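What follows is one chain in structure tokens, specifically the form predicted alone.
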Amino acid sequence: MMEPMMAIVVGLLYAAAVYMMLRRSIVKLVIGLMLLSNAANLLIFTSAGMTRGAPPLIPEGAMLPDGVVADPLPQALILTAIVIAFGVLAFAVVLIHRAYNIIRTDNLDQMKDTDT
């Protein structure tokens, strides 16, 4: 029941990310990349199956979990992706700030004209 709504949200995030990445501003490009990474994380989370109230824990002394449990692998992948995306975002913000200080514009066409 929740998966179709998450699929719509993921689709909207992908659409917004592509729209932002096609703009001429480098700031909007970075925002688009951020939306793209969040959409990918939600896609992984949704495709792994959403189980509510079932922690990925095995009782002490048991070899198998009792009943339905959440899969911890997608959660670990998403957590790793969030950390990497934050590092890339911080690096991109520093590069944008440095480029803006030198060129005084965030327009990608004008930045391309400075290449010689």
Second form
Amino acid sequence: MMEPMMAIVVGLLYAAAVYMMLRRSIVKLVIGLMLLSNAANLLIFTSAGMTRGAPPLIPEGAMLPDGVVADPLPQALILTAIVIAFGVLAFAVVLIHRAYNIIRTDNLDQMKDTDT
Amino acid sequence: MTSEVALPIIIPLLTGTLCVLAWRSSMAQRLLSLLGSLTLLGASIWLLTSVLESGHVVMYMGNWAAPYGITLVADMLGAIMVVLTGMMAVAIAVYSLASASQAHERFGYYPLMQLLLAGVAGSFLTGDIFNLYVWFEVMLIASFALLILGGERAQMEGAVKYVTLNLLSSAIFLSAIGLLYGLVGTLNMADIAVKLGEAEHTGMVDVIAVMFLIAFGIKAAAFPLFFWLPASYHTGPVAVSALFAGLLTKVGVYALFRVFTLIFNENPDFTHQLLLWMATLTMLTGVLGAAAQFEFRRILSFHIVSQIGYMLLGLALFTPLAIVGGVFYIMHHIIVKTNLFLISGIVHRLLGTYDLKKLGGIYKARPVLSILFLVPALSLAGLPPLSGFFAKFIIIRAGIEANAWVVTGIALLVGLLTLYSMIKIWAEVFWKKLPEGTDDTALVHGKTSTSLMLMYVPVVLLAGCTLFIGLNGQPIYAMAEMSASQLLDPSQYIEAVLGGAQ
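Condition change, the form predicted alone to the form predicted in complex with its partner chain:
Let's see the whole complex now, leading with the same chain.
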């Protein structure tokens, strides 16, 4: 039951992220990027299988953990991805702040001098 | 020992750290970056020789055998790319001695450059798909910071687009990794290839393949995802533009080559047909975009897009000869394109602008520079006896053998249009008279100073490489052929990575 709900949440997050990124304001662009990385993280979490299990600790002397354990790898992936996304997002926030100070506008439509 | 496969990643990281430690002294940073780049080149050549001997060099991090630990693996393609990274590192390090301004140096130009190199080398050598993502991010963060060094208006505008599109691409890449992990439960690329081959082929695999195609297509600036590149690459400091032009997009192309030969080789009718269309339109739109431009570096940026199309064409045709052509093209293009950007920097140093309409008269004052420009320019257009001729020739021959007449015809047409824009640059920048009222003191009266000589050094060396490949293509062709045979027979790669797992 949990997985379909998560799937819907992930889809909504992606939709919201794309919607925000397609607005003209650079602030909304950053919010969109933020939502996007969270959506990707939740997607990994969901698609790797949401089993309810014990922590994957191996008892002393054994080679394998006994019983059903949760897969630790997606959590490690998400943790890495969160750290990276946070770093990049911090950069993006500073960038749009500087960009706003230099270009004096927050409208993406007016940032096309380098396009043509 | 197989530790040579880790060296190309460790050396730039170490050099970058040392550069940070020498933060206050630009002199020490310059020396360190030059030394580090030379060491990187040496280590990468060592890696190439051991790959030539043994086929694949594999290293298990922390001695955790694949598929449990993280694997570093160099096959021929990876080794070639790392050697080219080393060459570009040295070229840019020498060029930066003269071209980097003090303001850039103060804000960490050298450490960022080394971090970028570490990210690029890491992407080429990792055997783990999540690690590929991590190295991509290392590379991206360094490139973001390098692109906005100086903080001019145009840089900010370019950077907003560059950052956004690359973050979008990373998010798609990450989602694709998540879905793939959900499907096969492993991250090691060789292991994924095995498990995906055993699993039933469902529509989900195609969805994931297309997600990878979009993610790497954005990074490689393939049609229709290329527009961020000409909007941003020409805004940064010129040495940075040159490095980006040579290496960064090629990382995307490399990832496409890796993923679509090793993992998604089950259903080539679908994926490679898609690639074929992308490649054709990339070639065409890139070159047409370039024809309309009158800014030196913007023309070159559009040409990156168009040349990416040729490389993808090599992958899309998916015959042995076509893959050889694709690999050859990557090698040739990294050298040539970096060189062209470096020359645009020298022209800027002489006349203070990149605008074609305001430039001119360089042939009269500096004939050597003009000839040096012709070497990579004609090579890019594919004239014999330069490297570009063989690169184009192999791909077009492969296209004819595969009976892909339309695509081959377009490839030939694009070659002609490339020649047109290179001649346009030549005529406007070097041949025509200097427009009235332009300040030409640096060009005509200025002595060739030491710093200008330093800028010439990498240009001459890279032009030499282009000529060498053109006149003596056989060993290069043999290397491309070896990498193509490895790419088309993924079982070797799988065997090399998983073989040590017992």
